[in-house]
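In the form predicted alone, a lone chain appears below as structure tokens.
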Amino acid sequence: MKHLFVILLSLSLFACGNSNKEDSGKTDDVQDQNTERYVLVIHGGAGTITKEKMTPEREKAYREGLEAALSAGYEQWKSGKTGLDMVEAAIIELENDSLFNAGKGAVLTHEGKNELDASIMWGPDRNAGAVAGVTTIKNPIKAARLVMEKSEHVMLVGKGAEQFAESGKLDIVDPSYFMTDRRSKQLKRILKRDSTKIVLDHDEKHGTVGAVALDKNGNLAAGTSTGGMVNKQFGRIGDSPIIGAGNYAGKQVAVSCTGWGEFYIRNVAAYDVEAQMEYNNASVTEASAEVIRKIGDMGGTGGMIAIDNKGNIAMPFNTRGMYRGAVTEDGKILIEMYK
């Protein structure tokens, strides 16, 4: 009876909402009740992830990154660390890995660049740090913190972003560290087919990674770090490095999102999570769902983590997968793909 009860567990922990548009935002991602405490999740991104799409040593590379970045947060966590530091040292593992959109091997803009973004939040005090469109920066989520810990802004962008960072000791590389031969064909591929219009398939061209921490003070951080959007022009910045939009954390949720970055700069959506909790009385699993579902019926794809600061987690998603994991206090590690 034991281990059926673990399996019925991880089955309604990593369970999602109906990818019907009608139903874009239900979610059977429920936790509240669950016995265990979570203390550290992440995403590698929201979108077409099938298993008819996913050969064996691919899957088991994105397991193996997914693994990384939960041992490299859970470290933290066991050494009596902050939540900014389990969440830092999860999102660098993602931004060293290829695979994801973020840091090395983030999609490409329009012109071929990378330009990258992320955000990080201390929910005890809501002090956040964000970069956005930087080209030169190793590990942005290292600049966000530095911004939020070492200057009185939020937000730098651009060369002033990258100056910032430099002044402040962390790795400067050159572009072409970023680029991979995957991307690279990504973007002609996308170029190929849609010479004459922006409008891609949105599932295909978003991707970020993030992480939200529950520490063990009872403290919560959250951080968010991607690439963007394959094919952007104009400078654009998604949901990812704004505060409340892509990635927030206060005193009674953290959130991370994922996903067309504009419905969830129109929704405030990570912020609206905490709101509903706080003046609705939802639960971390409600609020999320209902964030999702409004992003659905609006036309929106995408999802989010979130960890309240009891321990509960909600994972909910509107896609047809979403890389994820988590990791409870005893060090119990959960990943999955795929619906």
Ligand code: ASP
Given for the second form:
Amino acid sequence: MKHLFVILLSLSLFACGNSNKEDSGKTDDVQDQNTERYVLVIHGGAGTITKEKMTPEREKAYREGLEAALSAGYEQWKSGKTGLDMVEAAIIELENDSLFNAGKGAVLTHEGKNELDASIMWGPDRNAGAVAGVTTIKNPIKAARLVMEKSEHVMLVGKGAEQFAESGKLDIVDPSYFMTDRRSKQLKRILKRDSTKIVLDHDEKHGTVGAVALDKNGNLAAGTSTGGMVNKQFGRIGDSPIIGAGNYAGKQVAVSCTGWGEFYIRNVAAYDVEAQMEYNNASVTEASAEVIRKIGDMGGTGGMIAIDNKGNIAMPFNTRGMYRGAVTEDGKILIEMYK
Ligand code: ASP
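Give me the form predicted in complex with the named molecule now, not the form predicted alone.
Below is the entire complex, every chain and molecule, led by the chain shown above.
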């Protein structure tokens, strides 16, 4: 009976995938009564994800992909590893899964290449690392962590980032490793429509990936990894590798974003969640819903996931759906896709 209650609570939380402050507030109250804490939340992108457009096979494949990522991260939690290990393990699974717009299967640039961005952040000391525009690093999230832990810098770009990853003995692959048939077709289709426009992968229903974690010591971490937007040109970099925009972890909250990156950068979206919690006493649900509202008002689309230092979570988005999942400390896995 208790379990059923918890599942129902969780489902109502997942169903709250919008930026309606009133609804969000209610959900947060429910969360506060919930004795179970979440330890890991992930997303696989937001967009036009609807039941009508989904086939049972595709839904199953996404579900399995998200479940594998949650399990990998949860294993780290169970063995007492840090939030960084949890986030990294979950994101590696998603980068290796060609369904998602990160690592293998990432979207293509105007020139038909894969240029990948990723970042990671550790809440306790706000240490952070990021790589942008890389084309040969098999798992960009590992490179982001390497930058954080083994360099004096926060962000490395392009060739330099690749050399650094190689010197750190990370797996280096031929750029063709990331390429998939589906992405080539997608680019061709988009180039026919309007060759100058960048397109959010939303329309194509796959997305950037991210994870936020609360480890056994109460520490928070966040990670985000992406191929960016389809048909991007001129070395365009989105929000995902930018600390405070697409990714952020502090003492109160960890946040990972997905959506039209330019709007997230202009709103300093991920950090704004912690700022509202710190300066305005907002709950994680209120703060994240407010950021998505602001982005929506400016014409931006997308979503975010957030976990606070008590294990409360929020997953607002202003699109038709967002691939998302979470796991509690008891290992109960929840996965949702639609609004
Ligand atoms: N935020 C990513 C970018 O703008 C794209 C996405 O989340 O789908 O690069």
